[in-house]
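Just one chain follows, in the form predicted on its own, and it is written as structure tokens.
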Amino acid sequence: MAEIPTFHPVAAGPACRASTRRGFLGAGGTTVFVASGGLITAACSVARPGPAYAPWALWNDPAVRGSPLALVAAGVLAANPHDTQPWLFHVQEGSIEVFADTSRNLGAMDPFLREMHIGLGCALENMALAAPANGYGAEIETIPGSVLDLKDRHGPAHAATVRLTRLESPQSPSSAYHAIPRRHTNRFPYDRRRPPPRAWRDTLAAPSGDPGVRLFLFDEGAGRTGYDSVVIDATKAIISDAAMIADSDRWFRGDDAEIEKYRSGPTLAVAGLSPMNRLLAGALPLPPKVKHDAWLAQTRDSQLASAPLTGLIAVRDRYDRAAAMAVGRLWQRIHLAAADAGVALQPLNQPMEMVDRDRSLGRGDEWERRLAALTGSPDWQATFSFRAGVCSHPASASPRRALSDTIIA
């Protein structure tokens, strides 16, 4: 029976170090791998030390390398909505079943779990990249169906299975694999005068690998004006919607105690604030309206105004589960390549969140029509939105849950 290590925190040093002991849990004749606590000193490319940032140093640790758990350790570092980390894993020697943790839903912000499934796709891409480097071939099978049919919001929903086969020897890791711990969302202002490197942008023109997924880019002209307008207006609409903004706010972690307690959710460190504004935001109990107005101003006057390039990812049916996960895999690839090329990226998914909100309430299709004007056809439904550029301020890591909190028997 395979043995997978348990991790414990140790003092930070010049390099990331870990003290480990071996342990496993067997259940019902099936080996289930666990890493109790998932704690390892976060001394490499994280915002601050502490258990909540430990998984960023675990992704390629010798203690998990060459085991199925190494794929999970890479998967949990993937992009995901609001840092909800909405995934669970059932790990065996020959497969890893991936579940949507529907209890970690965003409520009115993601009423159909569409964004949740995009986040699962991001995790699947990291796992696929980690497989050959750890001596595995990986075949990913996504569960068909529509997110509109997922009514439960309390437990796991099977989303995909990663079938594993042992290779004769590990393969040389790809550059994307090495970029996994360096990929972070950057909400700081970009340099509007410096477009992303041509070599990176050329990678966006390459086929996505899925004919049902398409990328649309906007840098200037009427398309860019329309893009900026719909993002700004959707941000205003979310702020004006009490249920949406409350469901967004409940994930925010305002201090170190909350960060270590929940190990998830947006923090001040990743908000893209200036040092002075970050200090003030952390020291003063600001009224909700002040914070929400600041979000709108930052979106309009800093994030969009400074971005030389924006984009949409569209599919034929944004509520198809497999399509949503395919979008997540594409976004993860784009973001990892960006990390390699020195390009900063940030999702701006407010318009699609308003499409979902309209549908959940049975009201008009204003946002749908405005997005269709950007894609040029109602047959291509935008489901992900982002900005790209060059930023002088490095992005910080976000908290991550312990591996043991993501693994189920």
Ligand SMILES: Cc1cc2nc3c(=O)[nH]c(=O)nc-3n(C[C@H](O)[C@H](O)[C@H](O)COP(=O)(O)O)c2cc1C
The other form holds:
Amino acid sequence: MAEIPTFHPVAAGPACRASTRRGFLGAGGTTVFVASGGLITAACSVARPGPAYAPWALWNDPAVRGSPLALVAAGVLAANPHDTQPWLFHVQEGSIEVFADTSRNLGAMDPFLREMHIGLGCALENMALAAPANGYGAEIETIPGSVLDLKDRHGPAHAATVRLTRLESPQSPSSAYHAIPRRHTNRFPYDRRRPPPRAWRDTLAAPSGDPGVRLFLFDEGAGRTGYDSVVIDATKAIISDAAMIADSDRWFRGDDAEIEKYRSGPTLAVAGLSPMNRLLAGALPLPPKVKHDAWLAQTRDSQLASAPLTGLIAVRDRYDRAAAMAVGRLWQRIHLAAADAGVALQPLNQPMEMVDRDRSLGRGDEWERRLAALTGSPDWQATFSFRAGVCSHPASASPRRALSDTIIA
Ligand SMILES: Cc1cc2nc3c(=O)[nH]c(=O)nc-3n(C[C@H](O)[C@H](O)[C@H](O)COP(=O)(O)O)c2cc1C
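Requested next: the structure of the form predicted together with the named molecule (the form predicted on its own having been shown above).
First the chain shown before, then all remaining chains and molecules of the complex.
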């Protein structure tokens, strides 16, 4: 097996020093000059320096190419909740065991590790796409059971095994494989008048290949109104819940030093802020309430208001481990196809986070009922929610941990 390579930083421009919390006001671009007190200050662009971003350039580096490590290097670039990167890999020549790193949980935001398992599914999809390009056949076996039975929040929990067989020669990579380093969550405002291209939307209409996973789309009418209101109300509920918002905020990285120290978690650069608001958010010590209210305003007035299309992914049992990973695989496929088609995507999972929160506290079923109204049946349990559109602002990469920190003996 190849030695785990040391990654070097990719060359890029300056980064902002900033304090951050979830969300801020308004919309905007990526680079601008802001007049302030007679001075002209350059706001940050999408530039991403430092080792925390190096895995984006090195996922198919010759140092890993053709080895099982190439699959891991692709896996760690996947979407995952709050950029917690909740995965560990045990790599052998014939297989890679994928573990949930339960210590990297989101606490009250994901009390049953449901979102964590969706994130693992996203990584599995990238690994499956990377296998043939690196000369492997890959068969993925997910561990059955319910996330409700995972009580330990400290150690690794086996979630899946990727069984590898050597191909006679590497196969031509798919377009989805090539899109792996270009896929980023885009939280900027979209253009409401420009629906995503029909060809991409048709890929959504194609069967997922798993009869236990269904997609529900909302562009206008009562369904869309119901979708928007449940996301807005769930956002209000989260910012009013001290434990939830604290467990969310805990992962935000305020400046370059934090980004390089943790190499995980959302940053100001990916918050979808206008240049002015990004600058202000970085410069001013705002009270938490102001930041949380700003997240609500951004969700309602920018992200939902500007989105021509929204959707839910639903399963029969949102707490089934295999189903959660299947949803992650589907989301990753959808997002890679979107990156290829110039479509911007952002998950908006607040309603399902409230379903989990109520369940963990033994409270009522308001969110469950509102989501069932959108899927048309309590038998289709929404477990993932998103918006889609066309956006003039490219999304930035988020940090990633060193490959060596995700590999266990
Ligand atoms: C299960 C899951 C839940 C997520 N929920 C949200 C969400 O509610 N809001 C949001 O803006 N992004 C959400 N995301 C996107 C992640 O924050 C994002 O994938 C992560 O920060 C890594 O960034 P990247 O996708 O740009 O690589 C979610 C992703 C996953 C897989």
